[in-house]
Structure formats: C-alpha cells, structure tokens
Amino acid sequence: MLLNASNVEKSFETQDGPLPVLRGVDLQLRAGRKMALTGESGSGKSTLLHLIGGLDHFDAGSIEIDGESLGDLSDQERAQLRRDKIGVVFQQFNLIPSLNVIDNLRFHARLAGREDRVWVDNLATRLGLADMLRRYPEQLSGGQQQRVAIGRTLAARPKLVLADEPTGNLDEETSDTVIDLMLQLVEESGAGLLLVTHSMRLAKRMDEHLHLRAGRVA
C-alpha cells in the first residue's frame, strides 16, 4: 500500500476552543491508482492533503507513505520524505519567479538528487513548453504556469502526487487540457495520485473516489 491513513484527526485552536476539522478519516491508495477527494468547502480536504504531505501535524491516528510512518518522523525527516517520495501541485502555481521555465522544471529533481535531463526534456515537450524554456513565470499565461508546476512535480518522479484543485484558476478548456496531460503523465510514471477537486466530472475520471462531509468520510 503506497498510502495508508487510519483514523486521522485534526483540530485547530480558535478563540472558542478547538475546532475539529478531521474526525477519524481512513484512506488507502495503491501505487498506480488515482483517487479523487471531494467535499464541500470546510470539509477537511485540503487539511488532509497537507497532513499526508507532511506539511502539518495530525492530532491522532496514523499516516504511512510507502511504509514510513509520518508520526515517527522529525520535521527534517518529513522534509526529506517529501523530497524523496512526494510531489505536490497546488492551485497557486508557486513557481520561483527568478528562475526560467527550464530551471523551474528541474528544481525539485535537483533537490532530490534525481535530475534526469531526458525525462525533463520529454516533460517539456509533452506539456507544450519546449518553445518557452527561457521565459520567466511572469511571461506565461495561467495555463502555461500550471503546466510548468505539474512538470516540476513529475520531474522528480515522485511515488505519490498530491494535487489540490490544480486547475481551479483556469478556464474549462485549458483545465481539461492540463488535466489530460497530468493524468497521462502520472499514469506513465506509475505514481499514485490523490486529487482534491470540486468537479464531479473530474472525480469520475479517477479510479477511486472519497467524499468528505464535516471531517468524516461520507
């Protein structure tokens, strides 16, 4: 099992006391499988994604990625796990403005010590970026920036890809193009994909579907 989350709980402190966001969530994902994570705003989708990515700490339960228990890892070890095994695609593209397209594409792979120039060149071509490698993020459209963000994530060949509304800022036609490319490339790489989305149309394209309601699996 690539990802195994069991009875995960998370609350945030407020002026009125703890606010429960996740209330005992279970989730399992095998390598090579694609799962949609849906739910209304405030249902805990993004929180769960951040916990799985080791970007925040859960209060109770367990999360294992490729056999490693996040609860047993230090912050430094969590960061190492993200570099080694996890790729994250956010709704906000989070490209590095001082780096051009090719250097943004190579960035995560270099950090992980797994830069493969042939694979990066292949990604650039498949994502329609081959003619704009020397451009900077500010010179790209939203769809082009999102393609760079996806390419940067996949360049490091992660075992698990986490995507949080990756096309939420794009029009429907551009969104479909970007999603088609991402799903194809994820499938070819053999990675597992956990995709947060509000789109039931997109959710139906995944192998599995998990719906959250008020912090619980519905």
Second form
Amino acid sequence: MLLNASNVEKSFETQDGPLPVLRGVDLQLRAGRKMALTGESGSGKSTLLHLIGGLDHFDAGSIEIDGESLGDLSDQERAQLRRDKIGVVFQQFNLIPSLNVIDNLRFHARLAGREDRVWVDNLATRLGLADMLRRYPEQLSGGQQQRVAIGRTLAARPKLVLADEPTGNLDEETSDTVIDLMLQLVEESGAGLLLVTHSMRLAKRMDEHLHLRAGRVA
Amino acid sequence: MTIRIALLALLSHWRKKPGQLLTLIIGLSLATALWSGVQAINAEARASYARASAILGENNLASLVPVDGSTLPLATFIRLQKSGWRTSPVLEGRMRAGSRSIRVIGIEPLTAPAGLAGRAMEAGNGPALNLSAFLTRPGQIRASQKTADLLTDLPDLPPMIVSEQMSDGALLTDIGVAERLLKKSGRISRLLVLPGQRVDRLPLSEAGPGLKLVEPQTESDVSKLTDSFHLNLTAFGLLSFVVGLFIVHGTVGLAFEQRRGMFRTLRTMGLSARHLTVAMVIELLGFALLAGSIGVTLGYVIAASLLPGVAATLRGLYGAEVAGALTFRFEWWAAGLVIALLGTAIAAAGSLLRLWRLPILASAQPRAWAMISGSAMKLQAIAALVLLLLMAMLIGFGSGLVVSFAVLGSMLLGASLALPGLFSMVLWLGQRMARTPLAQWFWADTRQQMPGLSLALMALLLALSANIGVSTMVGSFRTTFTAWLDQRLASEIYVTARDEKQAERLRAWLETRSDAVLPIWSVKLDLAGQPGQLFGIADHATYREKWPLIEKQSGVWDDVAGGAAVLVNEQLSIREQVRTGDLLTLAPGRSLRIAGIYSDYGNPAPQVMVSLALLTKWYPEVSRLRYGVRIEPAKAPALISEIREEFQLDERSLVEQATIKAFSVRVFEQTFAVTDALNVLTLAIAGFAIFTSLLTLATMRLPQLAPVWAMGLTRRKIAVMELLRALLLAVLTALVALPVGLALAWALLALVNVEAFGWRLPMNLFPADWFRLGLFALLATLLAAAIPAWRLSRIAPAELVKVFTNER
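Other form of same protein, the form predicted together with the partner chain, not the form predicted alone:
Below, the chain from earlier opens the complete complex, with every other chain and molecule after it.
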C-alpha cells in the first residue's frame, strides 16, 4: 500500500477551545491509483492533504507512506520523505519567482538528487513549456505557471502526488487542459495521486473517490 | 548537495533584485568602513606610542627620578653605583628642527639594558655600527627616515643612521652627544633601574636622597593622555556602524519577507528548517565577507585621508608623535572582517530565528516590511523608557569616562526606540484632526507605513542628533576657546632667546623699548601623578586684569605675588578635586594654598602657577629664555623687526600674538576635522538608509495605493502625496532630533569633556546651524523619495490592476 491513513484526528486551537477538523479518517491508496478527495469548505480536505504530506502533525491515528510511519519520523526525516517520495501541487502554484521555468522544473529533482534531463525535457515539451524555458514565473499566465508546477513535481518522479485544488485558480478551458496533462503524466509515471477538488466532474475521472463531511468520511 | 541547491535558489533572489543586493553590500561596507577606518587610525596611533615608549623600555623598567621634577647631576649616578645600585643614565629633552620639536634621548650604551644597547647598535639601512663609533666623537645618531629628513639642515650633528625601529620625532644617541644637543652638560633626566640588583645595596633614602622610584608602567604616559581622544573616535565609529546596521537589518528583513513563498515551497519539497537556515547562514556569511573586505578597503582609504589630520591634532594637543602615513596592520584587517560578520549576525539574527521557527504552512504572502505588531511597539517603548531611566540614574550617580559614554549610548538608543511610538501617536492625532477623506487617508496610510520606515527614521534620528550634539559642542568650544585665547595671549610679542646670556641682554634692551617684559619660565614636574608644568608668573597688570580665572579668592594676585598662594588650572582642580582655599603639595615642604583656578583649554595636563620669585628660588636652574612683551599693538611689527635685527632671532623665536592665535585656532580646527568628517559620513549613511527604505517599500505599496487610484486619484497626485509623506516624516524626525541633539551636546560638554580633558565649557546655541542641518535632511529625504515617487507616477495601469486580479 502506497498510502495508508488510519483513524486520523486533528484539531486546531481557537479562542473558544479546540476545534476538531478531522474526526477519525481512514484512507488507503495503492501505487498507480488516483483518488479524488471532495467535500464542502471546512470539511478537512486540505488539512488531510497537509497531514499526509508531512506538512503538519496529526493528533491521533496513523499515516504510513510507502511503509514509513509519519508519526515516528522527526522533522528532518519528514523533510527527507517529502524530498524523496512526495510531490505537492498547490492551487497558488508556488513557483520560485527568482528562478526561470527550466530551473523551476529541475529544482525538486535536483533536491532529491535524481535529475533526469531527458525526462525534464520531455515533460517541458509535453506540458507545452519548451518555448518559454527562459521566462520567469511573473511572465507566465496562470495556466502556464500551473503547468510548470506540475512539471516540477513530476520531474522528481515522486511515488505520491498530492494536488490541492490545482485548477482552482484557472478558467474551465485551461483547467481541463492542465488536468488532462497532469492525469496523463501521473499515469505514465506510475505515481499515486490524491487530488483535492470541489469539482464532481473532475472527481468522476479518478479511480477512487472519498467524500469528507465535517471531518469524517461520508 | 541539498544545501548547495537550496543556496542556489536563495541566491537567485538577488539575481532578480540586484539593487537590493547592492543596498545590502553598500550598507554593510559603509558600516564596516567607518568602524575599521577609525580602528586603523587608533591602531596606528597606539603603535606609534608603543614604539616611542619602547625606545627606553619604559614599559618594563623602573626609573629613579628627582622628587622635584628637575634633572640630577652626574655625581648622583656615581654615588648610586658606589652604593650598590645598578642603573643606567638617560638624558632626555627636546630640540628644534625646523618647525618641529624632536625628542632627544641620550643613553650610556655600556650600562644600558641589553635590548636598549642592542637597538642602538643594530645596523640600520646605513653602514654597520660598532660601539666605538657610537661612543667616540663625533658619535652617531639613530633616527627614523622621517626624523632624519628633518635634521638634515641642522649644523654640527654627528653622522645619522636611519633605523626603522625608531619612532618618528625622536632620536637616540650617546648621552655625551645629547648633553651637547640639549645644552645640559653633566645633567641626567633619570636613571633606569637595571634588572638583577644587588641585595646588599643601600636604601634609596641613603644612596639617593631626593630621588624617587617610578615603577614600570603598563602603558605609556602619552597613551594614557590620548586615550580619551581615541575613545571619542571609537564612539563615533560605533555610531556610524550602528547606523549602517540599520540598513543591513532592513535589507535582510525585506529579503526574508520577499522570500517567504520560496521558503514555503522549499520546505514543501523536502528541505528541512535546519538545511534552509544553514543555507541562509552561508549566504549571509558570503555577503558579510564580501562587504567586510570592501568595507575594510574603504576604511583604509578613509583612515589614510584622515590620519594626517589626526597626527597633527595629537601632536598639537598632546605632543604625541604619530606617523602620518598608514601601514598595513593585519589585526585591524582581521578585526574589520570580524566586525562585518558580527554586524551581519546581529542584523540578521531576527530573520534567521524567524526562518528557523517558520511553520511550513505559514503564509507565503509578504507582510508589510519589517512589520511590528502593537505589542512589539509597546515592548520597544518600554525598552526606551528603561534606557532613558538608566541614563538619568547614570547622570545622577555615576562618574568616569565609560559612564559618560554609557549616558550617551542610552540616551541615543532610548530616543531612537521611542521614536516609532511617538510618531504613531502624532500621526493618530493628525488622522483624528483631518477634515477631508483624502487627508484622513494620508495620515492613516502614513501611520500604516511607520513599521516599514521606522528603522530608517531611527537611523536618521541618530545621525541628526549626533550632528546637532557634536556641532553644538564644537561651536561652544570654538566660541569659548577664541575668547579664552584673547585673555590668555595678552602679550603682543612672544620672544625666546638662544641662551641665558642673550636673554639677559634682551631683557635689558627691551626695558626701554616696551611697556613691559613678562618672563614665561617653567619647569616640568609630576603633578598629581601626571606630568605637568610649574610656571612662574610676574606680578603685572596684564595678568591681574586679563588672566582667565574661573574661581578666585579675594586678594588672589597679592597672595600669589607674595609667595603665599598658587593658581592651578581647571584640569588639576577637577582631577584632584581641589578648590580655592585647599592646600596643594608640590613637593615635600612645598605646600601652598590655592587662591585661584584658571581655564586652560587645549591642554590636558595639570599646571600650577607660583610667583616668579618662588619658582627661581625652588629651581635656580630654570630656563629663563622665554618672554612676553607688552607694547601698543600698532607698534608691535616695528619692534619685532628691531629685535630680529638686533638679536638675529629666527621666525620661530620671535612670534607676534596674532600668529600664535592663528596657529592655536588651526590646531583646534584640525582637532575637530576628523569629527566633522565622521559626522558627515554618518549623515550620508542615514540618508542612504532612508533612500533604500523608501525604494523597497515602494514595491510593496501597490496593494495600498491601487484602491485609491481606482477610486479616482491620479498616479501623479499619489506620487506627490508620497513625497509629502516622506517630507513630513523627515520634518518630524528633525524636530525630535533637536532636543535629543541638545541633550547630547550637554552630555558631551558637561560629562565627557570633563572626564576626558578635564575642562567644562559653557553651552552655546546655534539655531542657524540647526536650520541648515534641517534643510539638508529635508533635501536628502526629498532626493531619497524622488525615485520611488517618480516610478509610481509612471507605473503602468496594468500593474495596478493586477492587485485586483490576484495575479501578483
């Protein structure tokens, strides 16, 4: 099992006391499978994604990625895990503004110590970025920026891709193009995909679908 | 590998923002430059003092000197030798060479300590030396190249050997040659007590009555005297350094805020907080080393250009010889780099700590630059209050030079920390009183900008206050000093005879040709443990009417003339805490009442005046060569010509009052030339801080300005308001700087000067100078604000629209 989350709980401290966001969520994802994670705003989708990515700590339960239990890892080891096995695509793209397209594309792969120039060039071509490799993020449209973000994630060949509403900032037409490309490339790379989305249309294109309601699997 | 890649990503930020990088490097370079420049000057001066004192091994050998400060006869040396004392005689004095005074040191190489004799014998750049050549006529002289150049025109000098071990302004020779050069036949200044004394030697009281043992000193007299001067320079260097650090702190903080998004992305991609922090430390280390190297080089240039002035000051004020040229010294190059690293560490500590603690999911959006929360501002205000209270306590209960500088430090830092809170209140009041919506927005928006500008404004406050404080101090000093010179230099002509015989003839000749001939005779002696001078003063109306007494008893002049009382200078009175009416002991059995205290600016050493009769009675061998001549000022030039013709005296021996005054004023101006230069540089750095702050803030201002633009305000009008805003803040800063600067001037005049130089000066105010400085500050701010405002007025509407489309 690539991803195995069991009875995950998470609360946030507020002025009125702890606010439970996740109340015992179970989730399993095998390698090469794609799962949609849907739910209303505040249902805990992004929080669950962050916990799986090792970006935040859960209060109870367990999360295992490729056999490694996140709860047992130090911050340093979590960082190593993200570097080696996980790729995250955000709604806000989060490109490094001072690096051009090609350097952004290579960045995660170089950090993980497995840069494959042929694969990066291939990704750049497939993503339609070949003509803009020397451009900087500020010179790109939203759709182009998200394609770079997807390329950057896949260039590192992660086992698990986490995508948090990757097309939330894009219009419908651009969104469809970007998603088509992402799903195709993820499939080819053999990675598992956990995708947070509000779109039921998009969710239907995944192998599996998990719906959260008030912090529980509905 | 991981860190290297992270470092490359961090560095890519600067490639996109070269201006910001330039700001960081310039800020740190300037801070380091001024600090290391001052350190270079201090190191050079201290090395010169060390060389001077090392000639006689003053630092490690005890000496025997006459209790009354006079010289001792050769017979005393022989008697001590017979009594079992192992000593070596030294004759010291000064001789003229051109316009300079040269220190002559005569030693007896056969008995001199090994190191000293070795220095005399070691071969220089000239022919090899031997003992017989040094001892036998015509003897030899060892001096530095610079001193040798000064001596070339003097007749009857023995052959010169150039030695780089000698300090400038001093020569070393056999004691017999020194006797001839100094015209002190058979006299000895002191006896060096050699190591390995016999245990059965007679006690000093029997072997050498009238002599006292002076223990070796840990530092030379001259370095003690000049300590305060160097401390002043150091304080200025530190102030400039702090102002420079404001720039570095601001730039590093801005870069941190701008790279928040990058940090989050890097962390998301698996870079740990530790790796990220290490990468940033390496990045900063590189910048610090680069800027430190530039700064140290600039510091070298600054020091090299200021050193001749400092050397002239130290020579004029303290008689201390400092080489006018800078030599490479590894220690201050290293110290310059260390201070650059330390400065960067201090300036970046906050950002590094935030980076270490930054949660991965923290907002990627930059906050307002260097934004401080309300609670942080409160903390800052409390810190300001504590510092100002500390300052008050130090003024009330502390004493000493270090405490005086602590007062200055807590005053400046306290005022700076209080500034943002104070401005916030003023701007809030402005907002409350505003009538139109635009005015209301103007005040509110200015208030919102305060956190981002506060560092630069604090730097400006520091620079302006220092400028007002120091210029008030120097101005007060100048006014008082000029008036004092008029009182002190009462005689129209000052004349120095070649020898006692000529002096006698001169006195008789002048008797009928002038209104009065006033002897200026003095001996050097230890006063309150320091080298000082005892003068004989004639009983004449010139002194009774003009001498600058700041405290006196009734009948002071009668008592001094009658030999019943003395006058002391202010320095001695403050250091020894003696007042009129107290007894002063000059030597055993020589205690007299203090009848008056006189001001004695420009001289850090203690001084006492007794009647001429008493001086000649105590010191019959006193040199009687110097005189002040009173005559109607209009007749002075003619009389000078007559004297010159009659006695064949050169220009140095015959001086008109106006010439001495001009020379004194020149020395005074030189003394503060360095201070002025540092003042201007500090102000320039503060101007640069304002410029960089406004420039970098401008890039973050669009979200605040775009809505106003969308509501109908033109870009041009917004730009004008930006300029007005900068001017308003500069005016407010200048207004706060005025009282802070005046408080600083008071502290310099009433605390630092008294501790450092031993005199207190009245404080004068110079509103015209403040006005000029205020205009300069406004102009600098206007220039600094002009570029961001111009850019704003020309910004493409598309850029402003982006604010609303979430594409920024």
